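Only one chain comes next, encoded as C-alpha cells, the form predicted alone.
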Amino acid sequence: MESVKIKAYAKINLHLDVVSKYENGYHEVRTVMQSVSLCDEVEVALNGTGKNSLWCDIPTVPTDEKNSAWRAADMFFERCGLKLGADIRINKRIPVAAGMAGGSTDGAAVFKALNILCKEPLTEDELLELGGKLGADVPFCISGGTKYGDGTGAQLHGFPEMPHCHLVIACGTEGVSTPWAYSVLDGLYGNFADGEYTPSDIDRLKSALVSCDLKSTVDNMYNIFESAVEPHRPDVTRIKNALLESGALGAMMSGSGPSVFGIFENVDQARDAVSVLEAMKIQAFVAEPVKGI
C-alpha cells in the first residue's frame, strides 16, 4: 500500500520568554523557534479498518492514543469526514522528554503525510489550524524554520532566518516535566503578576538575524528556564561547559529542557564536541538549522 516518509524535524528555542500567566493557569510566552536537521522519520499508510496502528523503535514510547501521532490521525479523519485508519511507523532520533517538541513533530508529520495520501483536503492554514489543537508546537512543526510565537506559542509569524551554522545538541539522563519547570517559574516570579517580572528584549535578536550575525545572535539568545531548571538539572552546567569548552560561541538549554545545544562555526570543532560528550555518557548530535515551507 502507499505510504508517505516525512522527516519530522526537532525544535530548538533561540529565544523563550513568559511575559504573564492567564486566568486558566496557561501561560503567555514570547519565543523564537528554529527547526533543525536532527529529526525522527515518520512513515504512514491508509488502511481501510477505520482503525490505527502505530510502531516504534524505542520500546518506552507509547503505540497507542497516548502518542501524538496516533492523536493527529484520529483529529486529520474526523476533520476531513474520512472513515479511515493510519498505519504509523516512528524511527526516532530526537529524545524523548527533551524539550525539542520529539512528540509534536511526530504529529505534525503525520498530518502532512495524511494530508499528501488523501489529496490534499485541507489547505495549509487549516492544518495549521488543526495542528494548534493537538498541542502549542505542533503549527511550527508543521511550517518549521525560523518563527516568532507568541501567546501559547501556537501563534506564528515570521522572523529572520537563522544564519547557517553547526549545531551540537546533547542530553542530560534526567528527564524534566514542563509543568514542573512552569511552577518553579511561578514561585520564582510571583506568578508574573504585574509589576513582579519584566520581559526580556527581543528586538537585539531580530537584528542580528537580519545582519546574519552569528555572535550576536549567539549574545542575544535567551531562555526564561534557565532559572528555574538548571539549578536542579546538573547535567545542564554540565553540557553547556563542555560545549564551551570545545569551542561553542555560546550554549544554551532548549524549551523547559534538559537538552542543551551550542552554536559552532566549525564542522569539525562541533564533531569533537559530540565525541567529549559521549566520553561523558551524555548523548549528542550535530545538526544544522532548517528552512521552513
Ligand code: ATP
Second form
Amino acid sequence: MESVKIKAYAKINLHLDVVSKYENGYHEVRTVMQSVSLCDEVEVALNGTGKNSLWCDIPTVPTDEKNSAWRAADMFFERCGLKLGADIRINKRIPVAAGMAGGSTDGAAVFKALNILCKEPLTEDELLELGGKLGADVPFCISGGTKYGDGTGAQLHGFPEMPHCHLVIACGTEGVSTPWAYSVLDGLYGNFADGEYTPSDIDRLKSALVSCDLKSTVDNMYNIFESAVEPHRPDVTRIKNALLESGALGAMMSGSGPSVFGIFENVDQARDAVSVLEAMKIQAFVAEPVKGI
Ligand code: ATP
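Would you generate the structure of this protein in the form predicted in complex with this ligand, following the form predicted alone above?
What follows is the entire complex, opening with the chain shown before.
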C-alpha cells in the first residue's frame, strides 16, 4: 500500500507574549515561532474503509479521535468530500504536553501527507486555513521555518530567519496543560484588561535576526509564560541553570512549558549539556533550526 512519511518538526517560541483577551475567552498573542529538527515521524496511507486507524509507540498518547492526527484526517476527508480512511503511524520523539506543539505538528503532517496521497486537492493556502480550524499552532506547523504569528497565533507572517546554531531542548517530567497556564497568567495580569499589561517589544529581536546576530537574538528572546509556569515547575529553573553553566548563550522556556531550550554556538558544548541533563534524569536532545516552505 502506498504511504507517505513526513517529519513532523517540533516548534520553539523565540518570543511569546499576550496582548489582550478576546470576549470569547481566547487570548490575543504575539509570537515568533521556530521549527527545530527534533521531530516525530508520521506515516500515512489511505485505506478504503471510511474509518481511520492510528498507532503510536508511546502508550500515553491517545489512538482515537482524541489524537489531533486522527482529527486532521477526518477534517481533510470532510473538506474534500472524500469517503476514505487513513492508517496513521506515529513514532513519537517530541515530549508530550511540553509546549513544543507535538500534537499540532502530527496533525499538520497528516494534512500534508493526505494532500500528497490524494493528488493535491487543496492549495497551500487552503491547507493553512483548514489547519487553523484544528488548532492555533497547526498553520505554523504546516509552513515551518521562522514565522511571526498574531491573533490566536494562527495568523502567520514572514519573519527574518534564525541564524544557524545548535539547540538543546530539555523537558522535566511534569507536563503543563496550556489552559491551566493561561489561567495562571490571567491571575497575574488582571485578565489582560485594558492598561493592566504592556506587551514587550519585538523589534529588537527582529533587528537581531536581520543582522544574523545570535548573541543579540538570545538577549532579546521573551516568553510571558515563564512568569506563570516557572514558580510551579522547579525543573524549568534547574534546566535553565544547567544549560547556562554548560555554555549556552541563553536559555528560555518554550510555549506554555515546561520544555526549555538553550542556544549554543558550539556543538560540543551542546552535546556536553545533554550529558549533564541526562545525569540529572532530564530528557534532552540536540537539535538545529529548520527552514520552512
Ligand atoms: P501545544 O504547544 O500545541 O499546546 P503541547 O506540545 O504542549 O501542545 P501536546 O504534545 O500536543 O502538547 O499534548 C497535549 C495533549 O494532547 C496531550 O495530553 C495528549 O493527550 C493530546 N494529544 C492529542 N494528539 C496528540 C499527538 N498526536 N501527540 C501528542 N499528544 C497528543
